[in-house]
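Just one chain is shown here, as structure tokens, and it is the form predicted alone.
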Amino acid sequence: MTERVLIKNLAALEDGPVSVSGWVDTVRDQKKVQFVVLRDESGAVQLVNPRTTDAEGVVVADEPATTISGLSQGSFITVTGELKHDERVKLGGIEIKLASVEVLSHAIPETPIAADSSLDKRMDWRFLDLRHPKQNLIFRIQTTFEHALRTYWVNNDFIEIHTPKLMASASESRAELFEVEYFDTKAYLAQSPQFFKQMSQAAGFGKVFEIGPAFRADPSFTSRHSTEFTSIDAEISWIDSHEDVMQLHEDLMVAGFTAVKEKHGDEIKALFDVEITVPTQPFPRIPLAEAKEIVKSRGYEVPREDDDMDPEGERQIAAYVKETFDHEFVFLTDYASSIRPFYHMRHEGDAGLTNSYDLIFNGVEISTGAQREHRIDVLTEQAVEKGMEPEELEFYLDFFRYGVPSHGGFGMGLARVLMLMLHQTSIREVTYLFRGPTRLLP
């Protein structure tokens, strides 16, 4: 039995017998020779089959020629043959002269999507769309990025937690929550692991992380929103301010981008025409009020009635940071307490500001982080001020009645990071299966 070889490993082999498996990308069925481009999860290779002719030069219908003539794009096949290195072959300088072709699964000849299909159409046929080398690369990049973050966390004694996604009450926010039937009562899909991350601090875990699903009943149809997404979360104890959280956040991003650049940099350049830049430390930090003034000086005044920044403001401040610091990242800090959750710690001496930040990457917010309020009396007061009933927060407030260290953390959207890293126009491109207000399939 000839063992299957991944296509990416063929170049390192000597000429000789080989077996590969994959799906048919293209077939050129010529009179004297047949060519097939075969793809697997690692790459593509050219297969070649010289046609047999009789004594009078007439092509003979033999095998594997007959099977090759009947191949349709997308069919899965296993082939055996002779590997040959030939620098004249444009596809990797190697080819396989075929001895046999086994069709494992026939594909319908007419494919439902093409290179110019709309994004929605491609999402309808996502399993076919994902066969494209660019899509394959996205999810190898995702794997590398997540692995780099996990490696950092594990090497720095973080504990991985898996928090529940079914909540008994709409405790963190009454907005944008999915309500589901739960036996004889109601449950809510978690928007984030926030409360449970903080519970781990009261439990004495010290440093924790989680990569898991989060849900937002947000009817937005923008390129950066989804109703289900993968959230990257971390929480740490014994901090002095949100500056400690930002330092952790920087370290993680540098670790992730370094790993992606080292492993996939050349492929990203070839397929996406994007040069991955590992960010330098420290990242620029600009208080939100100052950022708004900078944006205003550039000719744009944020029109919001609240104290927050808007998407165009984020793009403008990112452009300023790129021009001034040649940096793709910027921390906007010191957000107003009026637009931050009740559990964000407020400035000492100025309750109108919080020890919090948003991380902006290439003009889009990818994360929110903060120092949390750990003093039970202050926390309760801030919840009431936000219009929340302490009775509804009892399970959460109990964490702080039995002692908890100063702590803080962040939550970051994985898809947004990948979208901006690869300069894509929508998170749908970098999400395995996207969920939005009008999409529950496939």
Second form
Protein chains: 2
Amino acid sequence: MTERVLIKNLAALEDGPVSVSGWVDTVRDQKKVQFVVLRDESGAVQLVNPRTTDAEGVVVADEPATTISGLSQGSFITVTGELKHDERVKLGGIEIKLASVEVLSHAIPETPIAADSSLDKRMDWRFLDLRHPKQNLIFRIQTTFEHALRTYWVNNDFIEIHTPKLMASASESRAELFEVEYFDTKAYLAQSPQFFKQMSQAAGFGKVFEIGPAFRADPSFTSRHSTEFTSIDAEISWIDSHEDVMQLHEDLMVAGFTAVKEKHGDEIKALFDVEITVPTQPFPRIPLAEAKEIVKSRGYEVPREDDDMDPEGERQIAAYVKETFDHEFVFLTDYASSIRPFYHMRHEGDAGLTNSYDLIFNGVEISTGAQREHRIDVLTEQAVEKGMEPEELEFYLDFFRYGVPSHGGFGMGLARVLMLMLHQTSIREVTYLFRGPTRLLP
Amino acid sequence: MTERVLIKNLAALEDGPVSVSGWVDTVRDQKKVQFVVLRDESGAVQLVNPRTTDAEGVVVADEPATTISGLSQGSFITVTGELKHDERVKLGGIEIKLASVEVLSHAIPETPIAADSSLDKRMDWRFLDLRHPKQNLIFRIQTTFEHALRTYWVNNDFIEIHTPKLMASASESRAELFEVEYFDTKAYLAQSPQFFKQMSQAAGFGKVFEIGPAFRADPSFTSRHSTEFTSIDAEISWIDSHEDVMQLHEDLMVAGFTAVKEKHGDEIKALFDVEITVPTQPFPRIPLAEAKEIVKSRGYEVPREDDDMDPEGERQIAAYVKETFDHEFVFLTDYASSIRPFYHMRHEGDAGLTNSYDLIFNGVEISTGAQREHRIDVLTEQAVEKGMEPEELEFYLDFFRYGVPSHGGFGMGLARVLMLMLHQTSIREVTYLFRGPTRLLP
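Could the form predicted in complex with a further copy of the same chain be shown next, to go alongside the form predicted alone?
What follows is the whole complex; the chain from before opens it.
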């Protein structure tokens, strides 16, 4: 039997017998010759079948002609034939002259979505939507990006942990919490691995990472929010401040973007018209208060009561950073304690500010990082001040009672990184199966 | 400032000033000299502080002596001092003569667990339990094992997917399903990524993998079950049978075990007294019916009404395989349709048997794999026969209506692999934070 060849590997082969498998993209069933464009996860190739004619020149209904005539778009087939290099063939300069066609599965001929279908409709039929080369590329980029991060971590002695997603209480706040029926009691879905990656610091793990799901019962319908998302998390011991976390974060982004550019840069340019830029180090750092002044001087006043940025403010500061430093990333630092969780460490001598940052990429926040408060008395005080229930936090506060190093880390949304990297307008485009308040299917 | 050095890297340094950080393992506060064993995530080192005496030879209460006297076990400290190589020091042939000690965090002196504490008690204080070198090693092995698998996948053109854990209906069965309050409706926690990794096959992804959490509302308290576990999943297109899945599975186990043996083999031998064996290929394969005969001929009759194995049967067949083939792994194949899910493909010509397998490692099942039924008519029939609700399955059945290649894959429990690799008696020992019917904390 001829081994299946990925379409992307055909061009490097010499002319001769091959077998490829994939789904039917288009059929041109002409009088004298049939053409099929076959697609697999790696590319597309033209199949050709000159029809047989009898002595009088009349077309004969033989195989594989009859099978080809019956092929609906989307059907999965395995074909054998002769590979031929031919510069005149627009699609990659190769074609396969068919010998046999085996249909694994016939598709319903009426495809429920088209190129101009709405995003929501495309999500209804996500498995068909994902057949497009652009969508396929997104998940190959995801694969490469994540592997580059993990390789960095493994090479730098990080330990991979899998923290539980079922918790006895809230990890971030009582708001936006999913409740689970858990035998005779209730459990809650983890909003982040925060408490458990901090636990690893008390456990002496030193440096840890996790890429896994997190859940927020967020009723909003923005292009940046979902109820379930993939969170990229790291936490490290013995830091002096959040500056150490930012340096790690930079290293990781450089590793990820370098790998993506090397492996997919040309394809991304061709399919998304985006040039991947590997960011230079150090990334710009701007304290939040200063950033708000800069935004104001550009004519935009952040219309918020609290000390936070808003999406337009983030876009403005990103535009400033792009113009001034030619950089797509910026760390906004030193957020006010009032808008940060209780576990962020505050400035020594100014409890109004935290040792924390947001990372902004192409105008949108993709991550929050911070040094954590590891002093049990200060931590408890901050929790109470934020209105947390100390009883529910006892198990967490215990982590700090038996010794813990200084530490910090970040959580980053994978979909946001991909969305902004590829200049997409919604995380729905880069999420395998999006989950929102009104979407649980497919 | 002297940069922090990991303890495992000290031995390779020349004598001179160093800084190390970690937690206090033991303090021997003697009259003339103080000894501290300091531990970090990479190892342990002896710190020494000869006490200062005045002109009359009386010990002076100076620093760092006073600080050292006050150190409780578990406190996290950063020290500076002079590294000295000295063959007489039992602990690695090195010690650090202290210059300064900075206490980051004092531990409560009374440690709630001891070496002989029960497993349940140790789980209550998991963050302290994990400080032990054996526990730490388990998670470094986990890191290495997973990275080897992912590297294999990435090098072989697999795509990494993150399937949703929130679903509109059951993925395996209505039994053992966790229900989530989801805005105005209900959601369910994914029992496996089964449906969604199959969706990737219809989407033309070809080969995919995922390592992520799965949830089972399983009320049992065995050493092999938990309500939340890390599932290692792969799914591939264009297979001829489950044999192709088994070959992939073998390759992955060899990659994982090779990496673990190379990186941690000596440590595993030292701490667990276990010799890691990289399995030879092919792994033995035994059809289930034959396996039951073998077990019977060894004097054990599986006391089950259905056609399945039981734990003792699995141990017996593993013993047979070890004796006969000197192999720790065995694929039991061709399970009866009656005990397999509706989506397993059945034998052509014998619908009573499936194209499926279980992988047994050291006597315990660690994985189930199968070729999937991709023919929509057969699939629907099998679902109805198994009592599934066709309405709830519509979204899944749609995946097969618009074309799908032949495909198959497996799901494997990470904790079971680690438990059996290290000859542990419970998955609780190798799970970062175990979740069971009565355990949601910490």
